[in-house]
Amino acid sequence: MNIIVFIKATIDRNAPLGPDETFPGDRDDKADVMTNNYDKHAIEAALQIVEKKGDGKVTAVCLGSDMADKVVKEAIAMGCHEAFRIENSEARVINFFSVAKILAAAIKKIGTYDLILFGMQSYDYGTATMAPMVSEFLDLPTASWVERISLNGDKINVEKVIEGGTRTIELQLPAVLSIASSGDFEEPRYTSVRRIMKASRTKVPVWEIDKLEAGALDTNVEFTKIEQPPARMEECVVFKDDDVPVLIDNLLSALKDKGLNLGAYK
């Protein structure tokens, strides 16, 4: 079982952030750069699968500047068998569509794989679109926000989060998954000081974007401003009647007044 896990270097949410510092490579202090925490759940999922299978390899891949080397080394310390970085200094490529093309090209370069895993989203932009886009480029089946995985020959059964619950589906391998921060992979493993020290001495292999045959890339993207979204104006209505039927009628009436379609309720 060969699994590729994509990890991302993000800026620590506790670090001060200015409008010109959206990319980890913009930071002067490497301490401000961290592994996107959601990606650690993907690493945990990959390691659990290989351990349960009894053989295989987990390869971690990161697109970023040399500031991201610490992220690659952390993946190795957690237990990934190999890891490398795709050089993207000075935020050469930040367009999400182009990033997906680069990651798909890296997968083709690796060649042998059964599963491709992502965290469910990133801490910075949080679009949760990278796994579906990569699966589209590779023409592979995909499932998002996966909590549990069970192997079934050349197929897998996955339990994924949906609104209001979960759903179990079967996918043909190879497949692309994004891993939820809940379920079987909720607690990424800690690593020992010895493994951390050993990983810190590891030389990170670097691949150049131009050698990945990713095709034409749109690099004409610029972030001009970062600002908080407008505050949401919510109105709280409290119903104090103790009679349940009356409470329900009052609630439905209030929803109807807001313009909601309540079907048969008049």
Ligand SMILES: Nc1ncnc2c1ncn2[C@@H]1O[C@H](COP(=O)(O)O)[C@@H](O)[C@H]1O
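Residue numbers count along the first chain shown, from 1. By rigid core we mean the largest C-alpha set that fits within 1.5 Å across both forms. Being a predicted model, the structure only gives us computed values, none of them experimental. Compared with the form predicted in complex with the named molecule:
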The other form holds:
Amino acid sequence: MNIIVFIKATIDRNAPLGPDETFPGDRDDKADVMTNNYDKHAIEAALQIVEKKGDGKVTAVCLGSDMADKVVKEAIAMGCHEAFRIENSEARVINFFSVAKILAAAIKKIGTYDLILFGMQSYDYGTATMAPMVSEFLDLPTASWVERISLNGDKINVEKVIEGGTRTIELQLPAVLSIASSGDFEEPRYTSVRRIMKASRTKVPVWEIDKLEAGALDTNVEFTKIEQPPARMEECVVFKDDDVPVLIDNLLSALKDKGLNLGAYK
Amino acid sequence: MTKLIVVIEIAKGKITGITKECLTVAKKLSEDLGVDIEGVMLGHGINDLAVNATKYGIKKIYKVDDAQFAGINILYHTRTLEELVKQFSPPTIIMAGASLYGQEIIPRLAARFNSAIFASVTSLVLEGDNLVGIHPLFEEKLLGTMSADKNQMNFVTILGGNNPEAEIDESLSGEVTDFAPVISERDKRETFVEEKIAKVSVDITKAKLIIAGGRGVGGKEKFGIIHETAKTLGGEVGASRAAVDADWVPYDHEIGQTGKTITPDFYIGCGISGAIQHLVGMRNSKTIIAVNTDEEAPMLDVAHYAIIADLHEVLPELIKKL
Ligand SMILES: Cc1cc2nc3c(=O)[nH]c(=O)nc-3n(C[C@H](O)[C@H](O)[C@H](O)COP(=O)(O)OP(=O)(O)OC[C@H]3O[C@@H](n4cnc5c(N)ncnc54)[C@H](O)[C@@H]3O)c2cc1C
Ligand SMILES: Nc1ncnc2c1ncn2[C@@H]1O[C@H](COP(=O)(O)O)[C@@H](O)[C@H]1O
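Show the form predicted in complex with the named molecule, please, because up to now only the form predicted alone has appeared in this conversation.
Let us now look at the entire complex, which starts with that chain.
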């Protein structure tokens, strides 16, 4: 069972966002870059499947700038057998259509695979387009928001999230899945300090976009500008570090000052 | 002349709300372009639904009505939609709501036509020779403006919760034509097995006050405090998907992308971290209060007030004081 899992480097949600921040955030400070949280669920799924099968290999792939090496190393620390980065410094390719073509080309270059896993969405672009687009470029069946998986010979049974419930479908392998943040892979494993130390010493192999035969990377939809939404009028008023009755009194009087009454609906 | 086609999604025997939101965007666009809205509907036993859909101002519905479409199969849907879209030359706009279905089918279809897409946009309007859409980035902390030539093939998904639902107008009518399904041998690599959908009996969308509980509540019995608080304050019970998944509270109470969108006077979120999938369902509530032990929880990005403490200490005390 060979599994390819795609991981993206995004900006830490607590790091300041520039007013015109672009993907994948060529940052001066490595501390601001992190693994797209949802991709850890995909890594968890890949590792669980291989562990259960007792054989196989998990290869993690990231398209990003050299800042993303940190993310590739984290995938190794979590237990991926192999990991590499496709060079995209200075955010050369940012539109998701071209990104999908590059990822599909990388899969072709890897050559042997049974399953291709994605996170359910990225923190920055968050369109959830990658799994369905890449699956189409490779002419493979696909399912997004997968919560549970069971292997069944050369087929796979997946349970995926739909509005108000779940749908179960069976797919012929190889297949492309995006993994849900809920369900069997909800809690990605922690890595030990020792593993992180070890992984930090590995050298990350880097592939060039131009050598991947991804085809034309033009797009017919463009981002023309990125801006901040109208600023929120007020910051959140936080009540903390006091006895609970005092915290509640403070909240109720703050509400009262604004002419708001929590007791009005009884 | 531009073709404007809306993929009409059906769930539980009804046209989905997010499709109706998409129809609102399509209506404005159709007026600006000076064209009719057309629709495509795939399923089984859907003739009445198709006729009903014309009352939303859709002039022509392509109806794919076949037993093989009783359960959704993405490969079948892609192939059949491909055959339909192939009949039209550019300029053509194909739109759907950015539901879980729309987000799967539209990118796949766009890739098949080698056309880029307006993925998850809140709006789509005509500006000169371009279509322009707004796509939220970084969980809505930034807004990206996307632009494309209106004279090519354009695929679009419209994010839910940003446009009113189109209303039915009994005086309107349109044509319903059958479109034969197309399924190739390769499409049988996907098989529909089953679908489990919760019944809905309670409607929390009208409530003026919502007390919502999440995983932080800690158990089914412990969820009692959420019910008790809601009862005392005269509100309804809401929940995160984590609480619903754990079977602490029925699906009717779920708020967010796969649950309800609410805009009450007060939303009190207890033990809910504020994942984007939850926030999209409640961030327009008038006053948002978070009760959480973690001051870093993303819920505080949208909350007006927050109490940083154990909800099981806060709620009984709140009941006492009100
Ligand atoms: C396709 C898809 C669709 C989804 N749609 C939705 C949706 O519509 N709605 C939705 O809600 N989710 C949805 N989700 C799930 C979503 O991604 C999150 O997993 C979920 O919202 C998390 O729920 P939570 O905040 O209750 O739990 P957690 O994220 O685990 O947060 C628990 C919170 O409780 C706090 N806490 C713990 N103990 C206490 C205490 N004693 N007192 C106070 N606070 C405490 C913690 O600090 C934490 O912030 C969806 C997921 C998928 C895959
Ligand atoms: N630059 C990238 N490198 C590797 N994987 C990516 C990249 N961008 C997106 N992905 C994958 O695609 C998923 C969905 O992203 P998106 O379509 O942007 O919401 C992510 O969770 C990742 O698994």
